[in-house]
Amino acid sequence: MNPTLADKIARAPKAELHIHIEGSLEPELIFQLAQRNGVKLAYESIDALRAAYAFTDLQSFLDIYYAGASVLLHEQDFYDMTTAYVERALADHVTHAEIFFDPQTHTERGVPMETVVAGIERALADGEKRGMTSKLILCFLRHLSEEDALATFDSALPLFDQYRHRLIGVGLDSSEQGHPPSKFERVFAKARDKGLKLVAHAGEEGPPAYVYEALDLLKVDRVDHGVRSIEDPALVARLADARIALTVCPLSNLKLCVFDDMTRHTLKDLLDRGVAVMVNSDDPAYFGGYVNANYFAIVDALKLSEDEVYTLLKNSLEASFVTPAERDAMVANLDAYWHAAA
């Protein structure tokens, strides 16, 4: 890649909107949480956890991350997690993130929903006073049934209230094959009635016929992943006409072997045909990069335009849960930055 069009990249200011907090998790804090906890790790060193981050598909991954968040037990935990991505970000340019969290993955091992969130909200509120705007979006893990996602959504109703400022929606996460988004229908139609944002992850090792569930089913506002939308031209006119924002990880992609190649990715095929695709790491500490490193990855193998490099920019943006004063001033910022690059 051109030298001045990375540079130009990194930094700009940018959008992250598909982010696990939990998938930030490096394993030089898991083993420092792990210490401090008294956590015992199925691994004897951090070379050999990182080592073992050789996955084959979703699952195998899936795997190695609920591992990983067993160190997670409290508040100062998910601050020091938060914390730590928040640096990062900032390091990256991101102006605004928009953050999973799956309390399943906690609450199951005892501890309450009302830790995480406040460790998060703290390292979140510091983040801000640095630049970073943000909020929050409460994820069901969709290979537990619909009672427990409903049953999770229920207790998470007072905090709903008391960080109405940050957490905003709710998403669908973990194992896609053989968990259809039709299966989350009444928890999705609850918060809908709330006046929550609703995303789900479709469309990634699941089929184009998830991603139509997602929209039909769910009525969610935004799709994370996306990339198999391709594959249905009416899905992904669709998309584009209806202006639904796709959030694609191409490191992720990658790693979990959704695509072999980085240069057989269905980014560029999708921004030809006027879908809102855009950039984001997804779970960066098991992949390989945070989203400046998603970008180049991306750029460098579809061999992106400066053009095609700012809409992605911009579509991360303009696809934020901001108001619209907000997203106004964030992509007027943007285009400040890059014309005044050019």
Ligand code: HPA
Second form
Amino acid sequence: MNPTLADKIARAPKAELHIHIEGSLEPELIFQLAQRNGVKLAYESIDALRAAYAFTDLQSFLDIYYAGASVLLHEQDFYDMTTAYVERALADHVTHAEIFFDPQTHTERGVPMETVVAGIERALADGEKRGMTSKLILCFLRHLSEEDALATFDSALPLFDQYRHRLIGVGLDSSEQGHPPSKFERVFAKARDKGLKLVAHAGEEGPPAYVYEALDLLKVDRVDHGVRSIEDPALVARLADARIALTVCPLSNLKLCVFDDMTRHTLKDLLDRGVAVMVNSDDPAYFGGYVNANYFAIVDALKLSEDEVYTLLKNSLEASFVTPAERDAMVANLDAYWHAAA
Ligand code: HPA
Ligand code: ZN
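Given the form predicted on its own, corresponding form predicted in complex with ligand HPA:
Every chain and every other molecule in the complex is listed next, the one we just looked at coming first.
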């Protein structure tokens, strides 16, 4: 890529809308926390752990991702993990992030949900002072039952009130195949009744039918990944018309073998058809890069133009769950930067 465009992308103000905070745990921090907390890992060294990051599909990643998260026990651990992400994001000029967390990964190990949210919140509040605004989205693990998700939702109710400024929505992640959105219709209806924002991973490994279910049954405001939507032209047209954004994660898709080569990624086809796509890092500690690395990889592989990059950046801001005034201010900030930069 031309170095001027790379530099322009690197320093552009941007929003990141698809980042699992547990997926930002770098191997070094996993080992540090394991030692601090006396947790035994199945890997002997940082290098041995990193060597295991050779994924063949979503499940092969998830097995290691949940093992990595097992070192998180105390409020300070969640604070340290989130602060490390904030630093990486600020370095990439992320001015706004909407961050997923997986409470069930922690509550099933006996860590109270209050501990998880308190640590993340303290780091995000510090991040605001350093220039990155943020929201938090509670994700249900779809390989578990809907009863488990309903119980998780009920126990999160006080947190949705206490952290109203931050905790603004629910999402759906983990093993997609065999766990369609329809399995979670009731818990999403409860979240909708509470006025929360709704998102779901769909069409990452799963078929376009799962994206339709996310829209029609869960009534999501955004779709996470959604790249397999391209297989259904009517679905693509609907996403474009309804301005339902897809939070695309290029390096994740490559590492989890959703595409066998970045040049075969469908982001540009979706963009050409008017779908509001943008670029995100998903689980940056596992997939080889934070948000700017994702921009570089996809812009390079698909030879995206400067105007197309601008659209991606603008989409990231416009698809965020902030007030219209905040959104306008973020877009104005991008415009001022983009037109002033070389
Ligand atoms: N897909 C599904 N579940 C996840 C992912 C993902 O990319 N990352 C973390 N949990
Ligand atoms: Zn994800």
